[in-house]
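Just one chain follows, in the form predicted alone, and it is written as structure tokens.
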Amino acid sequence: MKPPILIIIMATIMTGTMIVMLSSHWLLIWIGFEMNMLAIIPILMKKYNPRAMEASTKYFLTQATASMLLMMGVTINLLYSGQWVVSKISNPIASIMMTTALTMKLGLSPFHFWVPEVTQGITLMSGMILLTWQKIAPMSILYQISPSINTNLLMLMALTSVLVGGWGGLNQTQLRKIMAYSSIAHMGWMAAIITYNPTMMVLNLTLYILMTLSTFMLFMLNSSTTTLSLSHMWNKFPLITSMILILMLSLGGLPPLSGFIPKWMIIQELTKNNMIIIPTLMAITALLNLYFYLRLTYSTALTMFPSTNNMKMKWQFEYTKKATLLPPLIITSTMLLPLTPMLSVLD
């Protein structure tokens, strides 16, 4: 793809997403998720291939249907209160079917068949925008309507999605199917808290994207994309597989790493909701997703596999790709946790 066509269709999706996170009239939302949904689909099948293009058939047919459920709740909305602004939905039927909209949009459990498959068919790149920038829109929505969503309904997509997301994961070995699964389970824990406290929910999903961005990153410095790859990885760079072990201990929440503050958190606010039984459902189900992390460390940072000998000479020559905002990634995604009291400030 040419550079020019990139930088547009980049700036239309970036476009999108804002319009989405700015405006308070519901037909102004819409647009902004066709605008976004239309301009990722290029990025999609960036490099063409019958895989990738059934990835982008499904992620626009699943989009699309999303985009028409989210207009008939507005328009029910509509009908009720005569009104076209996000504040409080005035019919139960309409908050239901904006809820389903937006979760099918994010790749929420019942709605999450469409993550890995279109994860799996894409290049690691748009899998990284994917999974990270195209959550924004849809969960700030989500926090705009949270007063008016139906609490049950959404606990019952949250631990669903944190069961999934677990489950899911552990007969695989392809990175990016492993990256889509924690990815529902993430979504899950957000959509847990977020009609009790929806601004944990922010801090949840601003560390997820900190931590699956440092992941594809590292993912992509290597062209890894099956548990193999990632295992040699100990050949070409002997520090990064450390960071592996760190990020991936990060992302299955363990202290004292940065993973840990929103589960933490999350607990925390439903023990103080008086709910036992979800939160301690949630960290049991939570374990499936360290599982399948500490597979991956233990391939690539536990055990040297065998490999040839001209293999293991490769660390000692100069390495092309730029390893692009690695540190700085790597360090947010990792040591955070002591700045939690600061987050006070949030209640």
The other form holds:
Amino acid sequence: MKPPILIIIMATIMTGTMIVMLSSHWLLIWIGFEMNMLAIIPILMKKYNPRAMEASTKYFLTQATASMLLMMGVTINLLYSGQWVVSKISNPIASIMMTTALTMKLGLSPFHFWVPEVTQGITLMSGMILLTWQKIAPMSILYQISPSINTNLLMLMALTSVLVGGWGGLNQTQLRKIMAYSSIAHMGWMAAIITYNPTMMVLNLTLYILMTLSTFMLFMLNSSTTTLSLSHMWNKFPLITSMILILMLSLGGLPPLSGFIPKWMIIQELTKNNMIIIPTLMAITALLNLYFYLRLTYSTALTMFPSTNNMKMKWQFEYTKKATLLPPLIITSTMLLPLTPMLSVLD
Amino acid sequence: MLKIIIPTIMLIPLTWMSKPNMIWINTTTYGLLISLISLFYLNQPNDNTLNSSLMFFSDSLSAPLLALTTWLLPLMLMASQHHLSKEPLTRKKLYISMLILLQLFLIMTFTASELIFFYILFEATLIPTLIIITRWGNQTERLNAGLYFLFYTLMGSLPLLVALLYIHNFMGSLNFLMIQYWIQPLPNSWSNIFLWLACMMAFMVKMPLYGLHLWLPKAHVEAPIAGSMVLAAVLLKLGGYGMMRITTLLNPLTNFMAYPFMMLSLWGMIMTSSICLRQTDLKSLIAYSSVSHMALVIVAVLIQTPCSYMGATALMIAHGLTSSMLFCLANSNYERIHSRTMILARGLQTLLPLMAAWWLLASLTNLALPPTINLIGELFVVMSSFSWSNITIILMGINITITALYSLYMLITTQRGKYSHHIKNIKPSFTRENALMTLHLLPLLLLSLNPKIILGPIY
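Write the structure block of the form predicted in complex with the partner chain for the protein whose form predicted alone appears above.
Next comes the full complex, this chain leading.
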């Protein structure tokens, strides 16, 4: 894609999300969502193969439906409250519609079916934008309407998302699908805590974005999209294999890495609200996630795959791929746990 | 406590920046110096705990375990020198860094004063251990072993996290020192039963309890020598230490809830001891012997009498040193014949007499010969379980007999009798190996002169 066009499209994507986050009028929020969606379609279609076309079409259909559903909820809210300002939504029907629409945009279960297929059909860079930047806008709206969300609905969606994210990823060897199921599970964790303490949702979103960005960048360094190609990394970039090890363990939520912080805080908030079984169930289901991350680290860092003799002495070319800001990203994705007491500034 | 933690952290730059022929020497020496510092904590004045800071403290329960942990690092490094000699330099340094990182987490775990801090570090010890087992183990089963190890422990400890956060909410703080004064009795109700289970299962898996012990033979057998040493000597004791700490919160429900676990432990120790008699794999035998000894510790902690706590603490330290020594001996065999099968290397006494002396002493301490601290531990546990219920003396007696049987079986199979033909050209014992055995045995024998140090806070 020619650079000027790419810049305009990227700027539109960012502007769309910014409009969603910064406006207080429901119509502008809808406009922002549509801008975002229309601008990201060319990004998803960077390669002209049928798989990418199918992925972009599926993405367009789900997001457009969700936006329309959101508009419906907004109109019902207009009918019952008489104004367009984003505030507490008094009508339960409007609130349920908006929640459903936003969870459809996020890829929470039971609207998660598009996430693995769309993520698989696009390039790694587009996948990175899809799974990180695109989550910010719906999450910000959920944050703003959090006092009026129906807890039962969202908690049910969250629980099923964690289960789907865990079980769905178990049979995958394609890295993009693994990251898609990981995204579903993490969105589930975030959705569980919105109605109780939205700040923890923002914390989880931030750490999830950092970790996912790091992971995708490490995958892009090697242009690897399958577990098999990732297992050849010990030859070319041995240090990156250790990074993948730590990052995968952090995504799985193992202490003392930063991936544990959101899980710890979310379980703390849920137990403060007298829910004991749900966080236990979510925590144990997150172990399924850990299993397939661990399988990735086994094939990448901890064992050496059977390889031909040609592989063992690869010619070391100079690094030409750009990995923007990779070291700070990796450090923040793995070593932030000692800074957890700083969360008290959020009170 | 920082005077131990910061030097341990600094051991990592020491490894990476030493000259290639000095990495082992430097780390071992400074590791021994750090263990000297930890000995200061053994001097506990009058029943009080030594509070170093807001986050760390040490009392007469954690100080011996701390000393054991810091003593073990140089021993692990000495034991690993041979099997890593053929690896490239970076991998050697990585291995040593993993060991040091594990050491660091263990030191912080044993001296943590807040329960959530303890939990985070308890889980953190899993990661270096996993990496050591899966990356440097020798057989293909090590992948499965690492998985079993990680997932058994995590399944047990996630409910512990929820339970700790619930207790934090309920009581206001989880600091050990404060919580002793705020405890309220825990009555018997369904939700309290689940709370008790959530708190204890993590440590039961770690100990391990007989029904949940499946990870242990796999992990111990597949791990390289340093991994086996640290698993057997210290990581199992984390379970015992955690149980001792958390049972202060769980009275009097423990009297009711302890029965199933007591039965599993009492039956399990006999079962695992009996399995030892039928093992062909030397490391597997020592692993099952660990399960059997730890079952005694579980019985002791669940009975909750002063005598049993003394026995449990003494048994933990004694078993740590003995088990680690047995693994080192098994490893010295493995390095020579590259197989763990016992009968392949028989009659070693004629070929390596000094090593046979260490084998003899290790087997004798394993079967709890007087006046070693192993005996003191086992005797206190047997006495207190007898006072808890008279019938347990039968089971305990059977266990002690079978322990003696398999220890002597191991000794006789490897050392006595005619040697097998093909081991005539094994290398003689290295001085490093003899030093390793001495360093294991000397604390064990000297402690029998003054067991007061390891008898724990109740003494």
